[in-house]
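As structure tokens, one chain now follows by itself in the form predicted alone.
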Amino acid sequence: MRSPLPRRFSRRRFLAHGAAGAGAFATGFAAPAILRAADTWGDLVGRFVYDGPPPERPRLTVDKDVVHCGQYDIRDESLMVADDGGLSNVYVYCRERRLDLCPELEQSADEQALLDNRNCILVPHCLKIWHTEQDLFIRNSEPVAENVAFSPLGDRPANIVLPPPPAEGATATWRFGRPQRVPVPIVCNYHPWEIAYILPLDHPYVDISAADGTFRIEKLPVGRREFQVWQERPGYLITERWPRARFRVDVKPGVNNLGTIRIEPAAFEKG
């Protein structure tokens, strides 16, 4: 199923016609400036580390389609810590709106972000989407039926049934209609242990920490920027350094390195 929401503005088409830096969205908001000088952009990098022994990941109860799904060792993905402490699946994203956009990012952006039902889990567990430029492409790679459901705040909800391939309906495409302030949970109503998160934004300045805890937000416009940090256990990831799970950086050309960011285990305790 594809959302009927129209694609109101194509930045790539805008660039292709040489209209950089001018024009407006159909909604009436001014288009962000398209800046080109190399010294206009900077990368933000860092590494999240869990400051304690890696926690156990409990095995989840698999009580549906057990003949197929029971063959997999399905474990809790809400806190993923590598042996060396690398903390994955932490979102870091710029909180500002109407940011200047680097043309290289616009020209290289994938047209789709993939969410795959595979091995009776949703892959990837955390994903991002530049919703004005990308569709969400959902695929069922299982021999059993799957379901994908989510309800973005102020946006149209989805409840999509995906039969087993090679049925035509084993894939679906979705377009988000507005950005979100926090990642949106995605669930499967058939298999309650399946969960993922997606963050629709109207800019590309976001990353999710990798298995080793590293992240990189590329080609940010230089200047003072404010960022939000989120992880599914606590939601906003509050630390002594970031009492509101936010931080500001004077982004300079080149690489801006936050270094190692150690997070106490207490930050992930529920309740």
Second form
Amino acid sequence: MRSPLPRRFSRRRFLAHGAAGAGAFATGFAAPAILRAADTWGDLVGRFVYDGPPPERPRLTVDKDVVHCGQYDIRDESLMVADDGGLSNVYVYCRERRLDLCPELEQSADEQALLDNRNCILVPHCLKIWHTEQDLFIRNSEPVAENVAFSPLGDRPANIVLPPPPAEGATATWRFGRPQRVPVPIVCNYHPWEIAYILPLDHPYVDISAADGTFRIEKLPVGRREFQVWQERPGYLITERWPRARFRVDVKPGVNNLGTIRIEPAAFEKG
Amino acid sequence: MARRPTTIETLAIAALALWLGGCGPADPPQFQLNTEGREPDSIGRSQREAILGALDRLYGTPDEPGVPRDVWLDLDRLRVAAGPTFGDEQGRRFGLYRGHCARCHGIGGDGAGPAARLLNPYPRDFRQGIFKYTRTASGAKPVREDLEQTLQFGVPGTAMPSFARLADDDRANLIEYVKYLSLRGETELFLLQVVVDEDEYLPLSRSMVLEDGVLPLAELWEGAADLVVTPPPPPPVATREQWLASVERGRAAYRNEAARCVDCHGPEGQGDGEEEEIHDDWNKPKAGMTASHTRELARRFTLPVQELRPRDFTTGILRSGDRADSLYWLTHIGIKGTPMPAAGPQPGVPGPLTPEEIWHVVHYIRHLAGQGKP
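Structure of the form predicted together with the partner chain, please, following the form predicted alone?
What follows is the whole complex; the chain from before opens it.
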């Protein structure tokens, strides 16, 4: 269900665009921002690697709806490491707010971010949402009723029942009202092993490392930017190199490659 | 002839007087930093000072409350509710919160007043900004009428009494003060996240605190009125036949597997469902994976963990009292801050039951509780 409220021109973005528009006007109504993209925006890429043998993923206790959920091999997802060390589900996001936005990003953004209840887990385990552009679309693909509950700081908490399809209530749409500084846990009160995370931001400058550990934040405005690093096990991912779990990059046009970022196993032992 | 007290008796009386009265005027009470869930020594001195200083500038003190710029709180009402209890020459009462609420809810609204430890459920900790019983859609703040209802009727089955005897204006003053404590508490949580968790550089930008840690939270309260759920008219139950038919339909909806009422409240509504170790949002962080883990966590919290017991409707005691509309809201919207979810449709969320089915469930629950029979 698509939310009825318009969102394409929120007050904050209108103001941000107003400022950018004034700049364009001052330069003689020159080129639209989209034509200036190549020298105005840069990508940040890198790859997280777990600097140790891949840890075991223990099987989780499945003691509710056992007839259905018991058929799945449900394992802990809090630290996902590929055989070659690729570390997935690490959030990297720009800490600044009210950034210039690349028009291409606005035009290509999906209207929704999808959270699915499938095989008695929440899929994906980690998601991001540009909440001023996107709604969260929640779906139950199971033959049993599911629940999705989350409590973002200073925003409306949700506690939603999703009956099994084909009931109309098997899907739901949620809109976040404000950005968060860290990902918010999503749980199911019926199935205590189910957990996922979502990071609502008011900009698109975030990525979650993929199964091979790589991430790419596209079309960042050039200039000095500060990024936060977060992973669910320790929370803020503090390392010797990043004692505040953040780093600064002077973003230049083109690709800004951080290379391989090795994380010691000890970084995941706290919290 | 009266006996003169002995030296020992005199000293004992003097010591007692000193103990009761102190040596001089007591220090005015201060808001204590919210350290729930944290190791007490995990917050540095400069961090503590930065948070409390920012809160002090924005919200004042328990004796002299303040209102942040551009926030709708009514300072005149706060001044009547705040501070020590006393009456003026015109017979007006001041310090209403300390007189009526602080013993349970604590001076700073932490839900950990002197009596709190003895109560089950614990008094509400206002600082998370979550209120259980509202008529507003999932997750929304309460409207004034919700808080007024709680003060008017109390919460049956808990230690929260009715304050119907207070003047309307005094209840309005207390409601304003509860909103104040709640907003202040949420700003405090924001500051704890920024200053302690993120280890942000100090001093903090005052405009950042206002724009990110105060105004968006205040807007949520302002927007609550737009999210009120209006119940449709209930199905007719004037006759015994209509009543029993509605009760029967309610029983069927209650047992509908999509709604999962039975999971917690049991097949006959006796609060004996299969779900175990249920906690509300205030107690969930206190519950460890094992008993020893819970004991280890306990030092981070003021009050021990308390389990939530799903309501046994057959006791006849409902949190909504005997008000059918309140029970409707509670079923349609759920109970915020608890695992009790919304059963009814809300913006973007169809939910497992229709409003009509919810009315039937309400009648079924009232039937179990011995209420409402025509």
